[in-house]
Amino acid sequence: MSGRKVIPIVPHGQLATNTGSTALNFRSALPLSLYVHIPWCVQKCPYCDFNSHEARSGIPEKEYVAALISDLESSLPLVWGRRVGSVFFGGGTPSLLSGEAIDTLLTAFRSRLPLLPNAEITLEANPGTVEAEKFAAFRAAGVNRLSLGIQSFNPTHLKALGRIHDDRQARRAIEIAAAHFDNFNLDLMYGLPGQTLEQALSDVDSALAFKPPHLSCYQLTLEPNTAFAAAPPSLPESDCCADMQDAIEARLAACAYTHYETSAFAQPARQCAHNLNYWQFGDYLGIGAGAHSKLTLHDRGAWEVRRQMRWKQPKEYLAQVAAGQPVQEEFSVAATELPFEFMMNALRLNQGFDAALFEMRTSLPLIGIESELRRAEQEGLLERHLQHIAPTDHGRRFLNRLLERFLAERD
C-alpha cells in the first residue's frame, strides 16, 4: 500500500466547447504548466510564508534533482498526452542550484514530457554575486525567462526586509540578468516600513531604467505564521498604501506597461504565460517539497478536478518520494466549490474573461451562477459585454468583496 489517498473520479458533467462537443480533443485542448519547487534559501525573509527552509549546511542538489525526476515519472499516468506550456522553478530559491542541475532537470523534463517548442521556462533567483555569475549557466541549460526578487532598491528597506543583498548588487544582478535573457521580471514592494510615495515611486523609477518585460509590484502584507506577524513593522497608513498603488499604476501606464493582472504589468506580449495559465482556471502539475497541483480528469464521460499536495518538509519529502509517496494530501474539487475556484483565479485578469472559458474550465453552465453575477454586477463590482465578464474599478480595488458573491451561498 503506498499510503496514497485513492480519489474516485466524479462526473461534473460534459466539458462545453464552442461545438457542444464533449471533449473529443481535452487532451490537447486544456493547458498545462509544470511547477518545480526548490524549497531553501539563504536566510527566511520575515514577511515571507512561502515554504522555504534556511539553507544552513547546504542542500542535497543532486539527491533532490533524483526526486524531483522520480516525482515527475510518479505522475505521468495523470498527464500522459497533453503538452506542457511552460515551465516555472520557484521557490525558495532556485538559483541556489547549479546550472548543471537545471541542465540535468530540463533534459528529463524533455525526455519525459511533451514540452511545446515555445515553452516559456521561468527561474526565479535573488540578487547576489555569487547567484549572478550562474545566470549565463541557466541560459544554456534552457531557462528563457528570469524572474529577480529584487523588492527595493533603498538600502534602508531592503535591510527591513531582511534582504541579504544591497541596492548595488541588485542593479548588478539585474544588468547581468538583461545581458543573458531577452526576458526578464523584476519583483517589487511597495507600503514598505517607513517608506514614503516619493520612496515607491522611486523603486519604479529605478526599475524602469532597466527597461524590464515584466513587473510585479505587491503591496507588503503581514501574513500569519511570519517573524512579521509575531513582531509587525510600523506599515504605512491604509490610504498611504492605496495612494502609492493608483500612482505606481499611473507611472507604468504611462510607460506603456499594461496592467493586466492584479499586481502584473508588462510591455506589450510579454505577460507571464505561465500565471496566466493559473489565473485562466488551467491546469499545473507541481513536483517538489510542498508543490501543490490542479489537474482536470476526464475520462468515459466522467470530470474531476484533483487538487494535490507534496509533503512540505524536504527531508520528509526526499524519503516519501523514495518510499514512492510523494504526494501527502490528495482530493477532488466538488462541483459547487469550482464557480468560486474559477472566480478566485479569473477575476484577477483586469480584462476579464471570456464566458466560455467558465464552462471549458469547470464542466458547468454559467447560468448556475447567474444570480451571483448580476448582484456583482448591481453592485458596481462586475461589468459584463456581450459574453465577456470582467471586474471594475471597483471591484479590482475590492476584490476579496467581490469574490465574496461567489462563495456565499456554496458553504
Contents of the next structure:
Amino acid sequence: MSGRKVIPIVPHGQLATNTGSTALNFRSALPLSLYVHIPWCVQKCPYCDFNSHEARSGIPEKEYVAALISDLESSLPLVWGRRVGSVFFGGGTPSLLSGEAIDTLLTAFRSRLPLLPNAEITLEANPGTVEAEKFAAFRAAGVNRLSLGIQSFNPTHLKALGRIHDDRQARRAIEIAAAHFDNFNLDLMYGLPGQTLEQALSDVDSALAFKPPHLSCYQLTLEPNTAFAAAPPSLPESDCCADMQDAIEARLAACAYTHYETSAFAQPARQCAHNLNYWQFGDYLGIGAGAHSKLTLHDRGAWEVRRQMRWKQPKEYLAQVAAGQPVQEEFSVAATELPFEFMMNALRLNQGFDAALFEMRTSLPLIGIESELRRAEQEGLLERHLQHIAPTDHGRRFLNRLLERFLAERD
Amino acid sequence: MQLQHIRNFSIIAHIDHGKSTLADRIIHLCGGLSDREMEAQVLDSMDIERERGITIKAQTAALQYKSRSGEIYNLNLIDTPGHVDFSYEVSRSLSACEGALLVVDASQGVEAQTVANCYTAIELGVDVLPVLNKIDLPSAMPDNARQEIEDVIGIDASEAVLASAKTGQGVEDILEAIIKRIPAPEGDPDAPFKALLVDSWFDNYVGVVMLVRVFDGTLRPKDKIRLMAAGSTHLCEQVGVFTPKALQRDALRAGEVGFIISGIKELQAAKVGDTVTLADRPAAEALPGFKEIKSQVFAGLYPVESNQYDSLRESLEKLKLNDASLHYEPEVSQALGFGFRCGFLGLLHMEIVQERLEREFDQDLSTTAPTVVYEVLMRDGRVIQVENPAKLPDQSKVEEIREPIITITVFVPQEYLGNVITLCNQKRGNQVDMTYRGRQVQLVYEMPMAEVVMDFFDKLKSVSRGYASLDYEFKEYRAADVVKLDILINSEKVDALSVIVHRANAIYRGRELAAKMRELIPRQMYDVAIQAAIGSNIISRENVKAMRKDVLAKCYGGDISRKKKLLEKQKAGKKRMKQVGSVEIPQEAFLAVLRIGK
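In place of the form predicted on its own, the structure of the form predicted in complex with its partner chain is requested.
To see the whole picture, the full complex is given below, headed by that same chain.
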C-alpha cells in the first residue's frame, strides 16, 4: 500500500507572488475542534453521500477505538499545545458504538489534548438504534449534546428516504434524548418525494412539540454517487421547495428560534459550537476513516493552511493507521483560495462576520477582496456596516451566486 | 499517351445514388489503389465528407485501363460534389471533361439535383452517358428509370448501362462505354501551353496545388508559367497526376488532367477559372473561365469565450486556405462581443464550415441565425447590401427593401405532392410550373431565399419522408414587404437576435420567437422580460420567472473541496453564457429562430 502523499497545490515559495503580498502570517492561534468519524450504518440511506458503510457483520469496535486513539496520537505534533473547544462524533452512525467505547475515547482525548472545561461534545444518533441505557452511558461518558437524524415524522416519507425508523421510533428516540440531554438537535429534511407544504410544516410542528434546543432543516438534495442520483425520485417543484423554506423559517421565527445559518435554527445560546467553528473558518482535526482536517500551522519556517483527508474505506484506514499513515492525502491551500474558502463558510451565517475575523482566519488583508465585496454589495447580495459584513436576505437565498464572486479565476 | 487514348469524364449523381461507391469501384478495377489502400469511398478524403456521405471538394484520379480490345487507355475521373450548395464545383469539373456519367438509382429515379447538373453538362457541351445503378436491388425498376431520364432530361437512355457499384456488376461495361461513346480530347501538344485552373487548394508542405486541365501544349518542371487573369509569373516546380495518390510526372500534355506546384503561397493568387500558360510562349487568348461565386448566406460566428477571438481568426484564415468560397470579416455585437460575419454558399456549406472549425480547429462557437443578403434602396438613392439584420437602417431612411428570390425545383413522388405544395405556399412560394414525370412530379416555384435558408430543406424532407429532392438557383432581387423583428431582454435590444421577416409573418414569428426564448433562457435571480418588437411596437411579451433560491443546503468541514468544485463548475457553465445587461443567455438561444415550430 502506498504511503501518504503530500500534494502542495502551490509551492510555499510562490505564495508571495500569488497574493501580491507577503506570505501568510498568523498572529493568533485559531480555535480548534476535534471531529471523530464513525463510518458505519445499519443501512445506507439512498440520499446519503457521506462516508458510511453498511455494518452487516457488526463493527470492529475495539480495533476502531484503538485506531482512533493512535490516529490522534500521530496527529498531535500538528496541534501541539492548542486547546480544543468542541468534539463531534459524526458518521455514519456513532450511536452504533457502545457507551464504553465512547468513554474510552473521551478519556483518551482528555489525557492527550487540553479540552476546554465547557467544551461541547456532540454525538449523532439514529432514532432506529436508540436504547435508554446507551444514552445514559453516553451522557455519563461526557457527551453533552445529542443530534438525532429524525428527517421526518411521516411514515411514508421516512420509507421513501430509506430510513430504518418509523414515526413511533422517532418520537420515542426524542423522548429518551430529552430525558438524558438538556441540549439536543433534531435533523429534519423537506422537499421530500411527494411532500406537500402542509406535510413539511407538520413535520416541523411535530419537532417543535419536543422543544428542541436546536433544529436543522435541510432541503433534500440529490448528491452525486448516491442511490437517488442513479434513480432520481420525483421531488416537489423548486418553487414549492422555496415556499416550504419560507414557511418553515416563518414558523420557527414565530417560536423564537434564531435562524443563524442556512439550514440551522437554535434557541438562545444553543447554537452548535462545533459547527459554528467550521462556519467561522476555525481549525479542526478530523480523525477516523475519511475524516477531513483543516489546520493552520507553522511548518518548515512558514505558515500554511493544510487540508488533510484520511483513508476512506474502514478496512484500509485500520491498516494504514497500523502502519502509522492515517492520512491519504494532504495539501496546503493556496493563499489565493483562502478568501473563497472563508466566504463559503462565513457567508452561511445569517449574522455575517466582522472584518477582523477574515483577517484573523486567513491572515490576509480584507482590502484584497475589496472589489469583489463592492460588486456583491452593488448587486444587493451583501451589506456592510462599519466593519461588519453580512449577506442580505437576497444574498442568503442566492448564496451560490454570491460565493461565485469570490472564486479565484483560473484558466 | 496519344490523345485518342485519353478520356476525361466526371460523374453526375444525386446524394446516395452511389456516385462515390462507383468511383471507388472504377479506381479499384483500374488498379489505382491496392486492396490495402482501398478505404471505402477514397475520393471523399475529408472526415466530414465520409461521415455525411457527401463529396465537397472535387477530386481526381488518373487511371490506366486495358480495354477488351487490348489497348491501354488513360481515364481521368473528376469527381464532383452532389449537393446544391456546391453546384459551382460541378460546373468547374465538367469544364475539364468531354463526358459525364449520369448515375441514376434504378429504384428511385431522377432527382432534382441530377437534372440541374445534367443540364449544366449539356450546356457545356459535355456528352452525357446514363448509368442505372443499384440494379441488384429487388426494388430496381430500370425501365421506369430509363423512361424518366428520357422524359425529364430529354436524352436518349436506350443504351443506358445497367450496373451495381456495390457488387461490381456492369462496371467494366461502363468503362467500355466511356471509351466508345465519350470523345477523346482534342488539342495540340506542340501549340502554346494553355490549361484551365479547375481547382486549387493549400497544402502545408508544398503551398498551393493547382488542378488543371491541359487543352494545348506541354508543361515541364522548370518552365516559367503565367496566370493570365492574375498576370503573375511563377516557376513550375512539379507536375503530376492523381491516381488518386499524387504521382509526379516529367510533363503534362494536351488532353490531360493533372496538378502543378509552383511555390505559390496564397490561395487567392491561384484563382479557379484562370488560364495557365507559359511566360515565354503564351497562348493567344485565355479560356472563358468561371463566374465568381457570391456568398448567399451569412451568419455571425463568435468565440464562446471572448479571449478565443484571435484563435478563431487564425482558424478561419487556415480554413480559407482550402475553401476560397468562405468569406469573413470582423464584426462586433453588443451581445456576443468580437467575432466574424461569414458568408457561405448555402446552408450546408455553413454547417460544414462550423463543423470543421469545431472539430479540426477545436473552436467553441456561438452562431447567429443565418440570413440572406438584402438590397436596401435608401431615400437618398443609395443602394446598400445588408448582411446582418441588426444593421438594417432605420425605416424612415428606407425607400425599399429587396430580397433575393430563387427558383426552386422539387422532384417529389406523387403521394407527397399535396404536402410539398402546402409547404411551398407557407414559404411564400409562387408556383411556376408543375409537370408529371412518371412516378414523380416536378414542381417549380419562385420563393424568397430567406424562407429556404431558415428551415425549408428540413421541412421538405420531413413532409415527403425524405423522398423530395431540391435544386435552386438565384433569380433576382425583388421588392418585399419585410420588417426587422427585434428581441428585447429586460427592455434592452439584443442585436444578435434580430431577424428580418415578412410583414405578414412578423407577428406570428415574434410570438413564437419570444416563447422559444422563454424556454431557452434559464431562470435567474430576477424576473427576465422578453419582448418581440417591430420598430417601437411591442408585439409579444414573455416572462421568465425569477428562481427563488440557489444555495447549498449543507456545508460542513469535510465538504469544502467537493462543494467548491461544484461552484466552480457552475461558474464555468455561466462563463459560456452571454451576458446581456444582467441576464445570462445560453448559446442555443441565439439560434432560437431556427427552432420555431419544432
